[in-house]
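This document opens with one chain alone, in structure tokens, the form predicted alone.
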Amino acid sequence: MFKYDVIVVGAGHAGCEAAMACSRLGAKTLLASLNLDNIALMPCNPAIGGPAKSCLVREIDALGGIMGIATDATYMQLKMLNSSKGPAVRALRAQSDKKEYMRFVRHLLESEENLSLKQCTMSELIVKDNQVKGLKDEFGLEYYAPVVILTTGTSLEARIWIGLQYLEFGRLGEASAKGLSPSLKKLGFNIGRLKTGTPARVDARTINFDAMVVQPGDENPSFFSFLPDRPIRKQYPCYLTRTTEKTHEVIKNNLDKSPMYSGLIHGIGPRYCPSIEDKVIRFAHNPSHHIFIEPEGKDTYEMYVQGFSTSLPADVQIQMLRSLPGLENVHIMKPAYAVEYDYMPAVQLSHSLMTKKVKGLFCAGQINGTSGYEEAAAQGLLAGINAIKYLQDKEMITLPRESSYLGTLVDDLVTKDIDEPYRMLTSRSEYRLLLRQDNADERLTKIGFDSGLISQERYNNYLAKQKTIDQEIQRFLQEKISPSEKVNNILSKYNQNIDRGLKLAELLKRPNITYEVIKELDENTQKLGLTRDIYEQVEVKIKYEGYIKRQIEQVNMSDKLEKIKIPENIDYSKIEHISTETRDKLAKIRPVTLGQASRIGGVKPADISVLMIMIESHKIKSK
């Protein structure tokens, strides 16, 4: 018999964050994986970040997770996307060295004295009286723990498709996980089926890069972790090519060989990351689509064909790829494929990510219906923190939507019936001007510190940073700059001028004027020598002050509904004046607050009014 405090099943990005958090917080933890050589594997593109996802990585770092640190240590390219747009949509993206990232994370895991690694297939949950007790592996060995975190990715009862052929794999070369899905069904959980896919990998030595557009990284890069002194590394370019008329012709002529279009795959695929055949059919008016050629690592010739996922047969894939400019003689190292797998709709979880049916059983990552490394890692970290809270019989963390993209992600998962892989988008948040990547530490470092994952030293550094930001804002609100020939000559470069003394904050609010411009004009600003991570927040807070205030007012209004708790023992079937469909949805999800109830799909404002009256009536009866 093997005894632990916590068992984490699956060593992808969710599992690694969960296991690290539990171990660092003092729990004797087991991390079980189908293949220990694939710890922290990026089975799709070895890239971290991008729109909304970069916010998740910064939030993970602010809470004390490892993804940001690992990405900064192993990047091949760093690029700020949407840099010319507003701060709410700016997004850092890294192209990582896949193998180096995996080695870095594995080293972190193996350095944890409370953490053990085990290669096995966990095939059955041990549950008694609606409380998880542990797991059995494929050999019948039993592992006991009062907490189990499932982070199984795309492995459950999985099969991959290449053309009309399928293999019982979760990913190319890795076995499908058998047994755990039937075990969950036996316990009364609803299990669904989803699909995702990945493009081919090609040999860089067979690519004509001169026929493509070079996509370099940033000369002065930003980083994911809020820790100081991030490593400066050599950057490698990515490349841009496009599909052609010939590409589209090959795809259309072979649709009958696609398992998706033949009806062999029943799982629903990701809407926001469609296969190339989906793009060609759904966007028939578009004569061409962008395709990015990106490195998998600095010590390999393997390249990733971003935007070209497909499940068409291998011979058709060769024709498709060789129709792209620069890939006329390309050699495929690994074919593209689609993967179909079981997942557990997250409406069966609470906001803590613990299941409602079985106490001590948590789920995080793609088993909850999400897609993406960042979404998985963020959930894994939250599940790990809450697993320890549960063990200690303390109140678990539930992050509100206005606190973070992680809070938005979890609320969407547990409140809405999601029947396709969920991807984090900036548009999913009502408060995206508050939830910027630059201020994730301001929003979440205190929670990370209180949870025990942020050290006292790091917390003190955070407090010092916030104090500097506040002092600089106050200085900008007080100090003035006077008109002069020198000042207006500089301002003319930015289509501005002044004819009277202006406070620095007033000038900063003007179009085209940034903190860097103020440095050109003001000696005091130059002398302070503030780092970019500080002055960027100063700039955003001053420049967008009115918009930020308006969004805070929105938060305060919605907070009223969040504070109204719905009685746990409420019988929705007896509530009159709401539709049967609404009653069924409320009974299925069992929202905790009126705010959560208002976000359930199909629940109308009139239904919320009925619920509010019912809650008041319930309070009177209780008294």
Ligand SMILES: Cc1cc2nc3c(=O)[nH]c(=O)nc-3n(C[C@H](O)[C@H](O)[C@H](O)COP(=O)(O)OP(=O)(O)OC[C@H]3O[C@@H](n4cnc5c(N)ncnc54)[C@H](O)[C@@H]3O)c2cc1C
Given for the second form:
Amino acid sequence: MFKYDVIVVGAGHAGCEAAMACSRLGAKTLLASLNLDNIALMPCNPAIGGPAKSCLVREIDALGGIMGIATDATYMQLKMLNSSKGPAVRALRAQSDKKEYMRFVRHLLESEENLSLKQCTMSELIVKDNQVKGLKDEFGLEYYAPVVILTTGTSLEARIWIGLQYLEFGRLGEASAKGLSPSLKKLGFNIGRLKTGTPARVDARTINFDAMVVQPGDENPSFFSFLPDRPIRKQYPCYLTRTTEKTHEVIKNNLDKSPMYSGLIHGIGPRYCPSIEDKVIRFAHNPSHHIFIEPEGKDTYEMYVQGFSTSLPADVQIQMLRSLPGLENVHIMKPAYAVEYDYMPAVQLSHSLMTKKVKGLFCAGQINGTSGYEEAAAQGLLAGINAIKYLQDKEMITLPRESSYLGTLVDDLVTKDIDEPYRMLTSRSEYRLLLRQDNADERLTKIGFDSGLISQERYNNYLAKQKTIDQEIQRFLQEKISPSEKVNNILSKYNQNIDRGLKLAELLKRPNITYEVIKELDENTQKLGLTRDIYEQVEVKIKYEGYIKRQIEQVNMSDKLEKIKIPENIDYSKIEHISTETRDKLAKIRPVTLGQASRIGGVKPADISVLMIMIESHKIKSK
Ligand SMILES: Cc1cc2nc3c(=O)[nH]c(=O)nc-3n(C[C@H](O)[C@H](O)[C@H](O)COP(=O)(O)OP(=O)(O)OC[C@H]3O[C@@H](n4cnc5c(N)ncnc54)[C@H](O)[C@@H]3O)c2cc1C
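Show the other one: the form predicted in complex with the named molecule, since we just had the form predicted alone.
The complete assembly is shown below, putting the previous chain first.
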């Protein structure tokens, strides 16, 4: 019999963050996975970040997680997307070296003295009196711990499809995990089925890159981690090609060989990441779709064909790929496939990510119905932090929606009935001007520090940074710039001009004027020599002051509903004047606050008023 404080099942992105957090916080931790050679594998595109997801990576970093550090250490390309747009939608994206990323994370894990790795298939949960006790593996070996974190990704009872054929795999080359999902069902959990897909990997030596548009990285890149001293590495380009009339013709002619279209796959796929056959059928008016060819690593010819995921048969895949400009003679190294897997709808969890039914049992990542490395890693970290709080009998962390994309993600998962893979998008947050990738440290470092994952030194550095930002804002509000020929000559390059002394902050608020322009004009700003991470904050806080204030007011307003707690023992069946459907939903999700109740799909403002009266009368009765 093996005994631990915490057992994490699955060494994907959720599992690695969870296991690192638990072991760093002092728990004797076991990280069990189907194949230890696949730790931190990116089974789809080896790319981290992009819209909304870059915020999640920065939030993970601010809380003391590892994804940002690992990405900065292993990138092949860094690019700021939407750099000419507002700060709420700017998004850092990295193309990672897949194998290097995996080696880096494995090394971090193996450097943890409290952490043991084990290759096995956990196939049954051991639960007594609604408290998790441990797990059994496929050989019947028993592992005991008061906390188990399930991060099983796309593996549970999984099947991958290539055309009308299927294999019992969770990811190409890795067996499907049998047993755990039936064991969850036996415990009374509701289990659903989802699907996702990945494109083919092709050989760079058989591609004519001259027929494509080169997509270089940024010359002066930003990084994910807020820690200093990130390595400057050589960057590698990606390439852009497009589908042609021929591609669309091949797809349409072979739809009957698609397991999706012939009804063999029952799981629902991600609407925001459709297969190429979905794109061609759903957006039939679009004569062509962008396809990116991206490197998988520095020491391999394997290239990823982004935007071309499909479940059509291997022979059709060849025809489709060879219809793309530059890929006329392409050789497929790995075929595209779709994967269908079991997941556990997350309305069965509380905001801490612990299940409501079984104490000590946490779930994070794709098992909760999400899709994406960043979504998984962020949940894994939160589950890890809360697992330790649970062990220590301390209050677990609930991140409010206005604090982070992670808070928004978890609130959506535990509140809404999600029946398709959930991907983080900027549009999911009503507070996106507050939840920017540039200020994740301001929002979350204190929580990371309080939970023990951020060191005192890092916290002090963070406080010093905030102080410098505040001082610089104050200086901008006080110091003026006077009109002169030199000043107006410079300003004319940005279509601006001044005819009276202006506070630096006033000038910064004008269109086209950035902190860097002010630096050109003002000697004091030059002398200070602030770094980009600091002056970007000064710029955003001054330029967008009005919008930010409005959003804070919005937070304060919704805070009122968020503060009204719904009694745990409320009997929804006794509430009159609401529909049966609403009553059932409330009883199933059991929202913690009136705010959460208001976000449940189908719950109307009138229902909230009824609930409010019910809470008041409940209070009077209890008194
Ligand atoms: C084919 C495919 C296509 C994808 N396409 C996209 C995409 O287009 N966009 C996107 O954002 N994301 C995509 N993803 C999803 C992305 O890979 C996942 O969201 C992310 O990796 C999930 O992380 P995770 O930690 O939850 O699970 P995973 O990274 O899947 O890791 C799960 C881990 O659990 C282990 N495991 C499972 N069951 C057991 C068990 N019983 N016992 C022991 N170990 C177990 C596995 O070995 C694995 O290490 C795709 C995934 C796949 C497989």
